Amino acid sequence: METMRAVGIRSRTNPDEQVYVSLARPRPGDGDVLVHVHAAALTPTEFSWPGTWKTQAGADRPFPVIPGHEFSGVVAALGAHVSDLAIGDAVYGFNDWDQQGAQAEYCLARPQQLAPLPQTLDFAQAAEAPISALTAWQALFDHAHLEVGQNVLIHGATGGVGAFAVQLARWRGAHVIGTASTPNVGYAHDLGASQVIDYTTTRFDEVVHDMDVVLDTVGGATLTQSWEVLKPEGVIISIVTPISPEQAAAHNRRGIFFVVEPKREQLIEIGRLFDGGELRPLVAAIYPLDQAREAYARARAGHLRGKVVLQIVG
């Protein structure tokens, strides 16, 4: 039996004591593609969604798992039916909330979930963008539907999402306000908002108003403000705080929250924008795989430009 080292959780309760496993590695099934995983992201917030623990039909996943659905790597095997990918590729992309992850040495994904690693990006840095990038996208063109010349506030704009979707709604010709705390205001100016409100000295609804989109990466009493800066026309998009019929109609505004979803196309277009320059990549840090204990503490530390990495191969 062929093994692989991954890290490893064995309790609900304590998501935080990452263990080192030695387990099987997994075989591709039908439809399914192996990847050989060089760099895989962190997102913390993951030890608090249904899939990390739950089956689709409900089950209890069993210990231990392996957190971590956003890569990069190289295709070792293919299962029956897969077409369009080869042994040797470079890839990137996100497998199932409720599969095995991918800080491990090997993952499984479906090739729906995975690209062509970008040409200017490296493993590490390609590795923590499919994710966060692809929620900006969908966010701001799938259910926004962001177009030139209509202003959009980004929430969280110097976070994993929030970074992204700067730079993507500079890149379809948006006016861009972002929130950010006062060490980095420079940097969200720096990806591309026109303005930007430090949220610690600043209420950005005393300061904003007439919004086409608000995308809101934070929650809480940030997306309780924001209904007020949206024009009557405007939509708040969420991706933290499910938003209900009647709390839209009460403000007499559209409000959406969405799950991303993967899609191939959408991470190939995403590339060519790493390609040319449009995009840039956001890794905060780097560790080892021995040591995702001690990234797992950086991520939670917060405040970060990007996403901790695990480096896993090289």
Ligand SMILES: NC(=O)c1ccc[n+]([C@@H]2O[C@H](COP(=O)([O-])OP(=O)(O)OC[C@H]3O[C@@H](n4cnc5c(N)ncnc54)[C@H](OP(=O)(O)O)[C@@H]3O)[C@@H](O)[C@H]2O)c1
Given for the second form:
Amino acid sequence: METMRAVGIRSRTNPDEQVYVSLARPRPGDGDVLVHVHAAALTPTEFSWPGTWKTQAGADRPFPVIPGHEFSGVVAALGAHVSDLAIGDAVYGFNDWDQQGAQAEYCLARPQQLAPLPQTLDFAQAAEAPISALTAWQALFDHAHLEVGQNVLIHGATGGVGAFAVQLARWRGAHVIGTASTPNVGYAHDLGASQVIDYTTTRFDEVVHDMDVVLDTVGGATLTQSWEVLKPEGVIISIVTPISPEQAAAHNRRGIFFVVEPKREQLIEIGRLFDGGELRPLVAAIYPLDQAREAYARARAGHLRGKVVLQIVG
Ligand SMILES: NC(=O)c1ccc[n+]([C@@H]2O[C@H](COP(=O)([O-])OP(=O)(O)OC[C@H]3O[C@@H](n4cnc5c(N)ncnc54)[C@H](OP(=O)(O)O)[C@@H]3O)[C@@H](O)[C@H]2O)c1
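For comparison with the form predicted on its own, please write out the form predicted together with the ligand.
Every chain and every other molecule in the complex is listed next, the one we just looked at coming first.
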């Protein structure tokens, strides 16, 4: 049996106790791609998501669970009926929440979850982009239908999702206002925000109004206070807190919560923007695979510029 090194989680009650394990290397089934993972990013909040612990049918997933669903690497093997990828292709992408993740030497994905590695990015830079950049893309373009000249408020403008959202909204030609903490105000301007509100000193709802779109990456009071800054026809997109139709109706505004989906065509577009210099990659820190605990501690400490990445090859 061929084995591989991986980060494993053996306890739902204490997912921070990642262990370093040796597991059987997965074999690609019908329609699967086996990726030799070169780098994989960390999303510590995934430990609160149902798919980490349960299958879609509701059964408990067996331990050890391998976390981390966004990655970059090289195609190592193809299952039957995969025709549009070849062994040796460099790719980036993200795989299903309720399958084994990518913090391992190998992972499985489906072709529509993968796109060519952007030519200007290294593996670590590409690994941190799929979830954050796709979430920002889908929020602004699929759900909010952001248009040239519209006003958009992006909460958490220098976080993993927010930093891509600021860059994408600016690229679309929108007027971008962001919220960030004091040390990150200048950085949010650098990313493309015309106005940045320091959320530690100023209430945004006292200085912002008439927004076409609010992107909430924070939740809680930030979401609650956002309704009043929208135009009557404006929309809030939250990626943190589900919004009921009753809540939106009570404010006489539209509100949408969604969960990001892997979409190859969008990853290809995002790759073009990286290669054209419209998007910049955002790696906060890089750790080797066997220092996953330290990497998770760093990611949980927060206030990062970009995401923490595990480098598996190189
Ligand atoms: N629904 C989905 O599909 C989806 C997809 C991806 C992520 N998410 C969720 O979205 C959330 C954000 O993810 P992320 O990767 O962007 O996290 P992150 O990198 O930790 O960023 C969070 C950002 O929020 C900022 N922040 C904290 N408190 C704030 C406040 N009161 N007002 C304004 N900004 C504040 C932080 O700014 P400072 O560092 O300056 O303090 C930081 O930039 C997480 O809960 C994640 O689970 C959901």
